[in-house]
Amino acid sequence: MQRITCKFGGSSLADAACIRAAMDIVKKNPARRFIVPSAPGKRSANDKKITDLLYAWHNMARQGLDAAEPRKIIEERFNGLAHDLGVSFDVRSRLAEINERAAQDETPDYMASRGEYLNGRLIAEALDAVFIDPASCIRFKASGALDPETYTLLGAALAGDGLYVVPGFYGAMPDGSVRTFSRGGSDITGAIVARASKSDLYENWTDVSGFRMTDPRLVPEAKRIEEVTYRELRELSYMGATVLHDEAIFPVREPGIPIHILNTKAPESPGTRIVAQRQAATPVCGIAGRAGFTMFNIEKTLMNKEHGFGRKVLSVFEEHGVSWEHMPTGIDTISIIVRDDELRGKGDAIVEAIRRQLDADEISVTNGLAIIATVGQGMNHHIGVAARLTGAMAEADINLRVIDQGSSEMNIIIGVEENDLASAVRAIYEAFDDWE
């Protein structure tokens, strides 16, 4: 029989209609057994959501200070969702625990991890489910990089038949500690969850009917994308693209289990399959874009022959600790882009390292930058994608600071002043949508 892992975003768990609704999700398909449920999810615009407010709660007791207002609402919270699922879900005495706890730990990661624990013990109790605690299965090594025995502990944990609840979002460091992914990190264990036990399918169910080809914000008529692969969809969420988190692919990628993005409101919509190959009917499958990037342009005559100054260059930004993302060249050029969350200030100190320790003839700093990917396995086998990118850019006014295309020919990245990201944005996807 197929196997199916569903993970349910906070968005999808907001209220108990949302839970309700999310439950019957599962119980229509016999195969849908492993659920990864988020912490719940905004209710309106002006709701609170319950990690801020764990995380709330975490920084006020490290200070010493009554976090009685972040509990309040949080208990509150839980008990509405209990009282209105019928289940006897007892979360005065859960809330008790974590209150011990809460000032204990420097980092924030056991508070920020309760929302999904208290939503998987809740949903667990409803589907009448067995509850597994990632802590007890998912690991990390000291570095904070995925343990592989994770899957071979939590695999053995959901061997069993009936339903099992996994909450997402966090796991355990040798010591036992927890420890969380980043923002969004659900979506990776429910890969993880899909890979442990053996999953035929992954969905991903949220609150959109899959993915589009660019941001609906900024192209309102984007269309969906109904097939995409692990490669271009890696692209486009490190990108921007933020239905699926970019590194939920790598758990599900070598054994080829594909992803359905699928949306809970709306879920007979076909969404969006993510899979290892795919036949590209047309070159470009999507276009993201993303603000916040400073470029480090160096120039020095005879760059090209001085061996070890790509090296050199590099080693100045690892030693600021500051991590790069595109390396544009030229025979005596060479410019580094960096995300402006990542430089932190630095910018200054690593242009003074690069002067005393290269001897550039010219060092400059462009800051205001956007970077987009257009993104496509069908590039490489159609003449002018590059021309008509740049042609559009051209009749919309937008000036290129940048042009990369790397040697898979699957992206082409380009670099513009922030103002215009929404503007290239739209113009790429007008020259390629309708491209064939």
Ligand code: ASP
The other form holds:
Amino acid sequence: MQRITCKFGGSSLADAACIRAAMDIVKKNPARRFIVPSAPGKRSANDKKITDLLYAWHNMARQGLDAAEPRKIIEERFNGLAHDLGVSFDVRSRLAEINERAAQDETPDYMASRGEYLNGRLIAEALDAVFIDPASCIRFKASGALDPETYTLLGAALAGDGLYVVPGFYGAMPDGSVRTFSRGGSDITGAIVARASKSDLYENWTDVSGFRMTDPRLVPEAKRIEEVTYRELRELSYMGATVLHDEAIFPVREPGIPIHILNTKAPESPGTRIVAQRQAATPVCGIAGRAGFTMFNIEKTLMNKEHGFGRKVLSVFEEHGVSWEHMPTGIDTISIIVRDDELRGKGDAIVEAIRRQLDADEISVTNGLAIIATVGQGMNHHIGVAARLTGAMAEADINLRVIDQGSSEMNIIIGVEENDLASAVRAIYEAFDDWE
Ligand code: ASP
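For comparison with the form predicted alone, would you give the structure of this protein in the form predicted in complex with the named molecule?
First the chain shown before, then all remaining chains and molecules of the complex.
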């Protein structure tokens, strides 16, 4: 019998009607046996997410402020859910326990995890499923990395024939204290549960019908991607695709468990499948663009003859604790592209250090750069991808500041001015959307 892990995001569990719809999805297929819920999300655009309220509660309590307001909203929401779903679960006493911890705990992790915990309890009772607390089987090492022991512990906990609910977003440190993943981390829990339960499929239920070829805010008619490989998605998600947490593919990639992105509001729509190998080898499967990069351009005559020059440049970034994204080079030039949120105002100090340590002829800094990744595993069998892309830029009258094709031949990265981001993404989309 097939086994399926289903993760439901916060927007798919925002109120009792949504939770019932999610439960109907679970009941429709007996293979759906491992359920991973997020905390309830927003019911409308100006509503509050439970997780945000829990962080606010912890923050206020730590500062000695009265957190009655977030606490009240949380209590009302969970009480409402328990009532509407007809479960007996006692929200009030659980919240009293949380309240005691609020001012004591230095980190917000325990508090933040309670949204998933409480929602998991409610849903387990409503589904008559076994509740598994991730604090007892999802383990982090002291470094914060996932302890592989998790798969053994969780695998044993999920070994029966029944239906299980494992709340998303958290696990425990070696000393037993609760630790959360980064925001949106229930996607990672879903992948861990899929692997530990030896599921054949990881269904990730959200509020959109899969991935689009590019950001629909820039190209509203962007087509849905039917299938994308783990590697392609990695290239796209790292550029800021928001549907799935970018670390969620690691647990399932090795055993090759496909992820299926599906929409709770349109459960019949085919969604997007994330797989090891895809059938259709369309050269380009997605285009991800993002503003907010800075480029350091370093020039030194005969740089190419000087052993260790590149290493020394990169070590300046390392010393300043700044990760870099791309490094296009010329014979006497080297450019380092960095995300602004990574740079955090350290630009001047970096320039100064390069000047001092490398005796460069010239250093200039270009701000306001946008980077666009055009990604597709089929690219390496196709001649003319770069020509088509640069042709589209020329036709749209956009100046290319940087161009870089990864040696994997599955992505072409370009840099343009931020003002050109939207028109560049549109032009690339139009150049590739129906190219077979
Ligand atoms: N509730 C958590 C968050 O808001 C985790 C998740 O939803 O995946 O980030």
